[in-house]
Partner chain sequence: MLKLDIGRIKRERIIIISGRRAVEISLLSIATSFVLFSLVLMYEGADPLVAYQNMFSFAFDPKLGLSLTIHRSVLILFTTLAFIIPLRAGLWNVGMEGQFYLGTIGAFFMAYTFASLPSEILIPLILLGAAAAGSLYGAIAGTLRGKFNVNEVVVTLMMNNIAFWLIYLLVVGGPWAGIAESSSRPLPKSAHAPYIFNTPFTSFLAIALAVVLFVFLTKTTTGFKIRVLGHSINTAKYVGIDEFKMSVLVMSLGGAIAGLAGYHMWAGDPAFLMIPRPEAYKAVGDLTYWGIILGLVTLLNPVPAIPASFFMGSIIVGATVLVRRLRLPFGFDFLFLGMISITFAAFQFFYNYRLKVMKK
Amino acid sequence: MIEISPTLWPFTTRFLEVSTILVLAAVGELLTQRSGVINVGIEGLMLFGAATSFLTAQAFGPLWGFATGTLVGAFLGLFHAMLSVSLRVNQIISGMGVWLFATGFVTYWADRYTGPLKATIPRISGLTPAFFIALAVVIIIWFVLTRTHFGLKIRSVGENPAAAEVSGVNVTWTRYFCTTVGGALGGFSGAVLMLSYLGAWSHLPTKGLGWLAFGLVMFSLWRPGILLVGALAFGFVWQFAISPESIFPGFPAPLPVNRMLPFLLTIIILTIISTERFRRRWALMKPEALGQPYIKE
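Now that the sequence is in front of us, could you give the structure of that chain alone in the form predicted alone?
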């Protein structure tokens, strides 16, 4: 008989950390897509953020690690914006290029460094400060997109960039800004993964979390509130797959089977998204100009 563990708080803090990682990466992509740019390279942003933050933290401390990971993510977001906005390269190919480059370069560059993180991250009742930062970021992004004039500009650029340009909105600058900020949040997410959740370098530590974050954006219908709920659900499933005994001591399923759970959930959600009823609603919510380069006439 499976018994429920009485000590759930350590498990709760861990799954909230996973949710924090997903929220930061996904809300950055949501902002990027709201401006009409799609970046499938979130996994690459997180990998670079994780690697640079770990190596910097080992030498200068965790605060500099978080800063470096965020800056590297912002630079990669800016690079993606240059390719997709200014040079009008196919946005899917550009994002895949960032991911593939990160996979190869980080493997070559960071895998030679092993061992645990030298410094420890301060916590609040077991929770990483990044959790509260992530909640603040979701609220800020929601407020900016739905309650400010600048948010209206972002949404108009994502829906109809030609009409936005006629209205006086700088389409290029807006897309550059959103893609760069989205990249910074992706890099910061990787830094949180490495410095707060894992605490030691391992080969390709993201393990697909970037792709889950990308799927969360579509699942949320580009709404920060739904995205937050989805991230909490995915975070719970991810951590349960790693340590089910934290809730149910003696849980019978072996670890390899448990590790399939987050991706099985992803398949189920993608199947739901693919239904005709959902696709009709999804099409109405999706930014109309998403993934389309803007050519000023």
Second form
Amino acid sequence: MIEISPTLWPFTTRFLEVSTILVLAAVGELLTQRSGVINVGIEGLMLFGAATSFLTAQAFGPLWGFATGTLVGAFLGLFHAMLSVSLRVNQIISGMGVWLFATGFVTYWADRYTGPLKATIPRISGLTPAFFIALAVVIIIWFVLTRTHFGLKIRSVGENPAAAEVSGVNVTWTRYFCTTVGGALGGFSGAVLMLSYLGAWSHLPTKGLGWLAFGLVMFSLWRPGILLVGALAFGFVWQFAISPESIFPGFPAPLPVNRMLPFLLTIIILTIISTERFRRRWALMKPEALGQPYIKE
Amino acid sequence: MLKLDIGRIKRERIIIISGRRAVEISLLSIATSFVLFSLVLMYEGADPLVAYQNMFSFAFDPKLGLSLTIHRSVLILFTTLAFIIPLRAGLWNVGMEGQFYLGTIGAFFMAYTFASLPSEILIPLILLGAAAAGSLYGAIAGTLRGKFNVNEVVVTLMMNNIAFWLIYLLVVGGPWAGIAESSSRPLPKSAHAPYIFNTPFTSFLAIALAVVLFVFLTKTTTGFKIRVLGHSINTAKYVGIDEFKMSVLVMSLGGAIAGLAGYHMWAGDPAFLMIPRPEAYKAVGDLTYWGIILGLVTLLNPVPAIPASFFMGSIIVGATVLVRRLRLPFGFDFLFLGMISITFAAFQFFYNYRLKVMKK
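Same protein, different condition: the form predicted alone was shown, now please give the form predicted together with the partner chain.
So here's everything in the complex, that chain up top.
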């Protein structure tokens, strides 16, 4: 009854694209959180990245779109760092502020140009080149975090900023750096969403992908490897929710039920992973100083 | 490092912030966002003074926008209260959107099921349904937090998205689909919110709730336990406060309050009296996030939340004039709201610090 459809490969490329978007945004957030800063405004970063890249791509071509999308993300990351590290504003408020600002600004800015992109980006046998960039970024961030001196500094800042400061690490600078890079990756992921996955602007196009990326970081236990696997699974679930018939023709469940799946899955996995047994066995914990501003006394 | 203590200005840490200072800061941040937005208005070629005058004259005109202003303000008030209670116990309830949707579902379920009952019986039933559905939804996050220590921010954010699709499932082509495309069947006449002094009765309910919650938090034992838990988990454990019970309690309380907004929103505005199409109810759902900002601005105190929500409601309603009357681009009102939210976020700095000019 259930048969594999000929649209399997197109489906695979699509879901890998969603995974790309998720993994880029999430790995940036992971880096940010490893340095002890939490940025709940990923959805806002992605919206800004998407809008900027869309408008730039319309005027100057897609390559510039990626560049400006990333740049705008980096700028927003820097702004979040300014608020949360220097001004020591509550980080959840600051992130929410960025997100609410993004929804307003992007609607005002890009909604009047609603429509498809003029030029599309080249693909490698149907697969978006950004996929390989995302893979490279995950490997680089994993390598930096676990195998280099600089990564040790980042992690120490996230775990115990006071001790890090005493041993000569510049806490403020490290947090600024990580938050800005995380923001840039969020903006880039928004650009990929717009220029590669959607290809057209519509009202608030992210549709909860940013929140999903945020959940992904939490249950990856702040490990890039697990994050990558999670993003692949979630990309699959997300795309499957949109077009289940491309794998199983005649799939019966109505659409909205499927759309809930990724979010439901996050809660379930998060619950399992948060139980004491899991945490102790894997000895993986969240960064100790996450969300707390560092105050040098 | 961005050094603020260069030169003669020094930042000084504040441990306890007075109510007066909080009011001053919020007024200052509002003023700043108005000044910033004036620049955008001028860039678009509109006179800021005319625009602001138009905004507020519409929002407070009893013939035009006042009833709408009150209606939206009460929505914000409900969500602010729903945010305040859990955070008093240290839990971040960012799931007002989802709880609001669930309240909508609960209210409409009751209204459709018992449509034949007279409104004296039906409306209490509906309120109960809305509060119960919202509180159950909140309780899930509270249980997960209390039992397994799952981060409640992530859980509630995910549940917001689930609830969005839940309504979608019911309304768009689902069992509640109406004649109009992708909106629900109209509410039965007996389920419409009764009006007192030309305002839906839920408005008075919300204000009464704010006062009751203030008394609950400051004068009762349970309220005291909530506040102890919010200050220090270790102290709470030491004096034998059940963290699990408290988490569930505050989250379901918050959920119930946000759920009531689900009835108020759709039954108290003659323009709706049904669940509108997804973009429209999502736009209302996004408004619930103002609860977070106002909750923090009012220092988690339910009583000042009343005027704060009213002011925010007037801006939300007034800003729509910019697009409709002054022919400014679509989304201009949302831009203003976004700018206010980010200014509020930045001004949180002054809640923790005071700038002081040093004498050399």
